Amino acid sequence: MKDDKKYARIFRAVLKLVAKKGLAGMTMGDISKEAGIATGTLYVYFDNKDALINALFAACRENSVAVSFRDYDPQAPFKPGFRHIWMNILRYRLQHFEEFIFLEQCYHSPYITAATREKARQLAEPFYALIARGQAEQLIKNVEKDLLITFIIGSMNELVKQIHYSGAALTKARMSTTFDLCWDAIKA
């Protein structure tokens, strides 16, 4: 049997080892030394280095997509709504640096495997969906929804990348201000 446990000390010292080493740094021994557990036992849990970053990967895609959409009314006036996810998902990488470094470097690895990425856009697909109805009304550019959700998250994690190394406060004025930014850049 597999132990819960094991599995978040093992996530925990991944996401650690990644924002000092990133990905291509880091080695099996390094996540086992971090996770306070043997080689041996890592290998245990996941057969290489590639497998535990696919596994971590979807966990941390998963959760971030549940994040994002927690108290949405799909009810509510498009903008608001949108606003409301927007700010889930600012707030969700300030609070879990680690967990958003990993998820961009990763992004851009070779270690995601094409199933991996394929789940990936598939939790996505909330999101496109939000795009899409606010194209429907009318309320946001009707250009292609991978630019606009390019520009929204890419925006929002230079955002997030400077908060969190300036060490700066972001007020509510500001988170304001930058979603105001946000709404203005893709209204329609």
Second form
2 protein chains.
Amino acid sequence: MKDDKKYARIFRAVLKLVAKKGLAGMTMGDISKEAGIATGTLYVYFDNKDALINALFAACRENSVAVSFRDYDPQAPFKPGFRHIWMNILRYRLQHFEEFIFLEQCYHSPYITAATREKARQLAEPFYALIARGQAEQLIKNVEKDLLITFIIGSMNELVKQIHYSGAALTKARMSTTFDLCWDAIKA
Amino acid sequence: MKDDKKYARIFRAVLKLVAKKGLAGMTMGDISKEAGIATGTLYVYFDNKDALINALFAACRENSVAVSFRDYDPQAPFKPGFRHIWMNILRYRLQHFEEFIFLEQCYHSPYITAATREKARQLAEPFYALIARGQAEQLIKNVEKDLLITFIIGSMNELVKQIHYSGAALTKARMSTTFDLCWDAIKA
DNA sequence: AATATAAGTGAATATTTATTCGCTAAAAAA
DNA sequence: TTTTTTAGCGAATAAATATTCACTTATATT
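Structure of the form predicted in complex with the DNA (previous: the form predicted on its own):
And the full complex, kicking off with our chain again.
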């Protein structure tokens, strides 16, 4: 019986390796060694390297969305709700930096199939709904949602990298400051 | 005598291939074929694949900074000057999307050596100086420069990708709108 | 023009890496 | 318990890829 814990170990190994060597430099041998299993065992769990990466990508994307909306109360006023989600995302990406980098690497990689990509795109729906609400309440600029979302996510992603690599501590003050940048950009 | 035009052809081939197949999927054979030269010739111009990629990375980084400040008048008032630079960057990245993607791919790649990376970092100096001026004139929030720069660049990069992939035309109106998002975020 | 030096070639080689396979050990079914 | 099925192994194989090299062609030097 295939072991769920083994899937987890393989995934963890891949995340660690991608952060260190990039999708390019990571071999199946590296993965098996890092996971503490035989190379052949990887092929018991996955058809090949592509399948492995696609499976991990899908899992990470799904997880990412779930985490974003954790403890979000749709009844609460817009701005605190938005702030809560924004903080969720920032915190999670910083605390699971390897997962974040893996996703980033995948977006422009030929490993990810069109099908996997399309699934990932659909997961963005809740974010569009969120922005739509903000615009309906006239709290957010009436600008194309695509532009707003990319602006929000893009600035955050780069901030995550900057904070991580600079080794700066993520104080509450710094989080608030960076959120304010974002909010001032999009507020009506 | 080594031919400058051949360097250019090799570089152009790499940019095209990376956009299509990623740093990973691009072989030396691919490059020579795309550039219309023999595989061995690549080794006349570069020691190996790593050296080739590092050289192109350095060239692109330098070019990127030069382009950013093209026609910038330091005597002009801050906001129009900043806007000019911002537009330079956005336009260039959209018009030279392959170059942009190549740089993005390199940042997290093991191909890029620590030395190359350090050189690239130093090129960012003019941007820090620009932000410093804006803060001195009290036009820009008094927030850590690192955070501001990553915010500006991060949001722009994601916008470039979004616009490119959505196939949306880059109208003047859309450029103005996106600049306003950025300015509202950082203005004092 | 003759000679020397350097660029250009692409098939051959070396290396790296994904994948397979015969086997053993464990787990499930009978 | 015996049998069957499945997980796990890692050396062996196959495929892909970087790099070399003996040779040709072009360019510079005398």
